[in-house]
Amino acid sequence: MHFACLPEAKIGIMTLPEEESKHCVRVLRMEVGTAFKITNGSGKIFDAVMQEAHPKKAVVALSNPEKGYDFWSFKLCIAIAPTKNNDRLEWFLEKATEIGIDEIFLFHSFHSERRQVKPERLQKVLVAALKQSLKSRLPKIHDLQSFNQFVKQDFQGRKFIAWIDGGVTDLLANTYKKGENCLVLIGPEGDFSPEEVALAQINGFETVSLGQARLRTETAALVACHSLQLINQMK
């Protein structure tokens, strides 16, 4: 079943917007009468029916909402630095929210390679990853931010900070509790500094690790992101 994203959906006619009808009309080929489902991106997920094939302005017959499947009763989200590759932080995003996540921040740090992101382009694979995989909710990305600025916003949650140190035994699998809020701190591929681990610590921060292997950057965040989805769906 193909899946489109309309964040304005409701029931009744509507025009999707230039680059959705493209897509529908030019990339899926969809035609008067072809059956498909849309997602406000909210937790909704409407029946829809083409009703004119423009490929630039593609009207539906939108009915029958319905809450999507990707719902959880605890707060997940994740913290990254950029990398400098940014076609890995792409990869970040689209299965983390292949994999289910609520909220992605993104801050620079003293050892960042990339302080400038396109926040268009991550949106774009946001949504694209949300279609692929039949989501109902798009996860929420926040603006660039600093460091220092991160550490010190109010989360309702445990907050950990993943950090590359001898002196960190404590496994994030183990420490974090299944239905806990949970806010992960990711570094970037040179790590935090004491000084930043310390400014976090001092914000409410527990140092975590995430196993004995060395990971990169967005592997460590899919990682956190894995292990937190599953601890909760465990019984």
The other form holds:
2 protein chains.
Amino acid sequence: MHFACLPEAKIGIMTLPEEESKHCVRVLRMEVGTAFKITNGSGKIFDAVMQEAHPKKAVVALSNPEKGYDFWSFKLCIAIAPTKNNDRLEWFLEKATEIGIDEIFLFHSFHSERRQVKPERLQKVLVAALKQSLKSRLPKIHDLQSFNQFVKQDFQGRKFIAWIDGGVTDLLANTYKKGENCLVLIGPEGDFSPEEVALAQINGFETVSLGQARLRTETAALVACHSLQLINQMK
Amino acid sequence: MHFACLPEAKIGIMTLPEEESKHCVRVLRMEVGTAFKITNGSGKIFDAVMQEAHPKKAVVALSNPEKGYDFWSFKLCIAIAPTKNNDRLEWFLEKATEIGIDEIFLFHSFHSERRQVKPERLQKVLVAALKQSLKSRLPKIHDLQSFNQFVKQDFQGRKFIAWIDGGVTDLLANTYKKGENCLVLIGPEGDFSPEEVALAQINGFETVSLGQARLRTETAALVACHSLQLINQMK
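Return the structure block for the form predicted in complex with a further copy of the same chain; the form predicted alone was the one displayed.
Okay, now the whole complex, with that chain kicking things off.
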């Protein structure tokens, strides 16, 4: 079953924006009468039927909104320093969307090699992964900000910072308790500086380990995301 | 600390093969006297010092072999149907090596879209990930074979098949017990056929779910790998 995304989706006849029209008509070769699904990215999935297969402004009929399957009883947020190689950050966004994540924060810190991202490009990766994994809730990605600014923000839930160089051995999965809202900070290729870890601790972050393995930044972020989802699914 | 891989490593003076020489001398710009590490890919890590920084046949002095940190008390094997897009399989191999895996089996099945792989290319991905994550044990990757042939092989441990379409709800992480040797089968983009699942069951495979999320083939394989490593690290 094909999936499209239309944030303003509601019951009735609607016109798809140009990019989504092109994807449905040119790439997926939908014709008049093709049935598919449309998510609004905010938890609802509609039945859709193609009415006018126009490659720039396709017209569709939407009905029967249902709640998506991708709801969980806690909030899962990851803050990550963008990787030097942009593909690796995009890979994390795709995989985290598949596995399930609520919010992504981006920050640059002392050892960051990348201090700029293209928000539109990252948004596209999230939407593509949302559609591919038939989810109804688009993860929210926040604008890049400095680490020092970021760690001072309020967050209702457990706050962790994954630190490699500090000899931390408390495993995230052993410290985190099922059902808790959670935010995990993942540092850049050169790790956090000791001053940054101290600042995070002053602001309520607990240092944790993601295990013995030495992981790349994007792998560490995904391991954190999957650990939290897994613990919440386990008996 | 830089890392090189030399399967025949032993204490004394040795010459690196051409590719590894080029990497050390041209890419990493090692000079005479540069200290680094060499793994034999079988659990040992040596101290190395560059003696002749030749870009095709570098000469190094090896000493002080130590056991790597990447040993665990169970066997973790994943069998995966190569993905249509080769990059996705390679991505899985890189990430699984970082997280920790013992053996990878490749099979083609009824819904497989790819029936050929380049073993040398896959081996290179494993070696690069081994060096990057400072591991001492190179995962073993087996030649591509047919699903029907593969499922009849002996395996000492729990055998699972991750099945999406069968309505299976037993989570791998709830079924698997810490310390058990384990083999998990991950199907191609079009999933396993019911006949294939039946054949696997006759051969002792238990059907399991990897959770509610709809995952791509390579994501499912990584989720299985990480679930098993995590359970074995948790209290």
